[in-house]
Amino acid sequence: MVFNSFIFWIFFAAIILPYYTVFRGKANWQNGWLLLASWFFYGYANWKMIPLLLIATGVFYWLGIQIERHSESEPKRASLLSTLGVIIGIGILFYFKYLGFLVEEFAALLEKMGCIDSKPALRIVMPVGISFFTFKLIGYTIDIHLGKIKAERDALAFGTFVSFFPTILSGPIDRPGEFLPQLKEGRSIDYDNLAEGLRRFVWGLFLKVCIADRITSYPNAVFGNVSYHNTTSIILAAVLYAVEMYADFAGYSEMAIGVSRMLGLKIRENFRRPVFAQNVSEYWRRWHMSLTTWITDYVFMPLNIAFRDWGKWGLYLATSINIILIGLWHGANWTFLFFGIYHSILLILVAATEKGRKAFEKKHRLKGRWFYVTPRRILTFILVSVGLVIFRAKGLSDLGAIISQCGKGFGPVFTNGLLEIGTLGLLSAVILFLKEWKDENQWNIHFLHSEHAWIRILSMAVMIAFIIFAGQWHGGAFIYFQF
């Protein structure tokens, strides 16, 4: 059940009507209703994985209470329980996401060495959204152990936090200290929340069906048959895939934020105009922010402290581990490892040259000047696009084929896939860029957020009409559902 489907809109209508009528203002009833809705939503994707979600929720609910109970009287036991929570969370991820891959790779190695005749088959079905709800649970136990939050004793509220249907499949990754307090108060209809939620949902829908699902035809055509294409087409496909990836994932996040807001709940922002980043470090501060801040808080900061005696080399090592883990978080594939290594090299280069760059900018008064900023943004976008080619490759052989084909030189651009994008797809991408440009430069030009009601209503009507007319309604699932 995806946000851009008719079945979801029926589902959401069935949820929100009793939520604001029969259960209006009653926190426990609303939380219980959301919990049932979330389990149904998750089960609709794969009902066989409901037991895993329920068991994980129950185990971490108990762990949180035990960690808090022993934090003062038996701090060592509390620390052990917190460590147990981290091990269980990582263990769930390892089993479902990485074990099958490692077994296959090890078996392939033994087969090449002549130790075995054939590779054993190990089929493990990966639950959708597992990377998102396990990170929620791991962060929950760590925060309790560090004294940042109290253990949640309301089972309905805790279950809703873990399973909340707008975020369970593709995030954003919420923090318990931000989300759980909102569940303590009953929610009533609020015009501002409904209006803002609808605006965010419609904008996300526009990103998904008018841009991502229209653009996807070209990268799919080129990377799906890379041996038939030249460097020119591969470069264009890489650029379009970068746009597709952003529109697809940001579109999901916007819709998730919008749905949550209409339910009277605020969740984390996930993107802040990454196309305007001036270096890769800034890009990661703007891209998938709920993941990057989670990794920074729970992995990078402890490592940075542990390696502080090593000076800048300790910083570089912590940075490398941090970004490689982000790469591997996406799944068990050598390409994700190389994606992380690629970005770690770029981040180390940024850190190593930062002092000299700032001195150069100050000396020549370059900071903020368009002729200095624009080339840096373009270079960052190119570097990110190259990284996404690694990210998209199905395996090392696929990546090798892409690199090999690029070595054969330029030529006429492949145009068949461009025809499927069409004028409406390009116009939609231009609308996205202009909107991002306006927000980045904080121009006082507003349509959906105009102070005049008639402009807001007209803008919303035009946007919805454009989505209906220009949207690609037969697109695939969101890219990040696979993670």
The other form holds:
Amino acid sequence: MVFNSFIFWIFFAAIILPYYTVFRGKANWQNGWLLLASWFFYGYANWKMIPLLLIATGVFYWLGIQIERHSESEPKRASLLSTLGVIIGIGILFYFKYLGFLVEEFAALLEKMGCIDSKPALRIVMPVGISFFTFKLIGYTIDIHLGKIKAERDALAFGTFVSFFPTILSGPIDRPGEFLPQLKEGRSIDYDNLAEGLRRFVWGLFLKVCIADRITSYPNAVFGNVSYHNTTSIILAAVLYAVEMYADFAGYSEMAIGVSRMLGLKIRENFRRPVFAQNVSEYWRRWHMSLTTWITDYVFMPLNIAFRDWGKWGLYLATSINIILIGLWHGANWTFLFFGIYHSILLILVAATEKGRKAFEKKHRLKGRWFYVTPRRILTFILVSVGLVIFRAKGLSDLGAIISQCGKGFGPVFTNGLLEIGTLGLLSAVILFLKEWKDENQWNIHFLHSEHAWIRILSMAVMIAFIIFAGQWHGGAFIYFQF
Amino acid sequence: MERNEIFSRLEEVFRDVLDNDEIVLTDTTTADDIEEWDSLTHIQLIVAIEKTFQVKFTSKEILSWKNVGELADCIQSK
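Having seen the form predicted on its own, could you now give me the structure of the form predicted in complex with its partner chain?
So here's everything in the complex, that chain up top.
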């Protein structure tokens, strides 16, 4: 059930009506209702995976309370229990996401060496959203162990935190310390929340159906049959894929944030205009922020602390492990490993040159100057787009085909797929860029947020009309559902 | 060591590592209050603080501080 489908809107209407009428202001009832809705939503995607979600919720609920109970009297036991929580979380992720791949690769190796005749097939169905809710659960146990939060004793609230339907399939990855306190109070209809939620939802819908689902045909056509295309078309496809990826994932995130906000709940932001990043390090602070901040807090910082006496080499090592894990988090494929290694090299270069660069900027007063900033932004965009080509490749042979095809040189651009994107796709992308430009430079022009009600209403009407007119409504699921 | 003294020495370390002479620390100061204080400079700060105060923190201690006040408490307890 995707956010940009009629069936989701019916589902959401059926949830929000009782939420703000019969259950209005009653925290327990509202949480229970959200929990049921979330389980239904998750079961609708794949009902066979409901037991896994229920068991994981139950186990971590119990673990949280046990860790807290022993933290004063038996700190060693508390530490052991929180390690157990991390192992269970990683274990679930490993079994469903990586085991099949490792077994197959190992069997292929044995086959090559002549140890076995044919490789066995291991088919493990990966539950949707597993990478997202296991991270929430791991973070929960670590936060209790560090004394940052209290264990949640309200089972309804805890269940809602784990399974919350706007975020369970693709994030943003929420933190218990921010989300759980919001469930303590009953929620009533609030005009600001509803209006802001609707605005965010409509903007996300625009990104998804007017940009992502319209642009997708071109990268699909080129990368789908790469051996027929030249470097010019591959470069264009790479640039369009970078735009598609952003519109798709940011669109999803905006809709998730919007839906939550309409329910009176604030969740984490996921993007902050990555196109304006001036280096790859800044890009990662603006892209999929709920994942990168999670990995920074729970992986990078502990590693960096452990390696702190090794100076800059410790930093480089922690950075590399961190970014390679972000790559591999997307799934078991050599291309994700290479994606991580590629970005780790870029990040090390940024870190190694940072001191010199800052001194240079200070000396020549370059900070914020357009002639300094713009080329850096363009270079970052190019580097990120190259990374996304590695990310998108289906496997090493696919990646090899793209590289060898690029070696054959430029030529006339493939135009078939471009016609489908057309003027409407281009116009939508321009609207997106202008809005990002305005937000980045904090210009005081507001359409959907204008202080005048008539401008707000008119802007919303135009936006919705444009989405209906220019939207691509037979697009597929969101790219990030597969992770 | 007196808490005041801890704070004034901490302030020196912060100003030196973060290259900003205007930094003033209070019990409730966090990384959100100081622009130059990010996840990278955080580690440099810890290394410098350990050197200045001749102490060694555990990972759990470092990860559980919520503000400068808790950091100062931790130094005092050593």
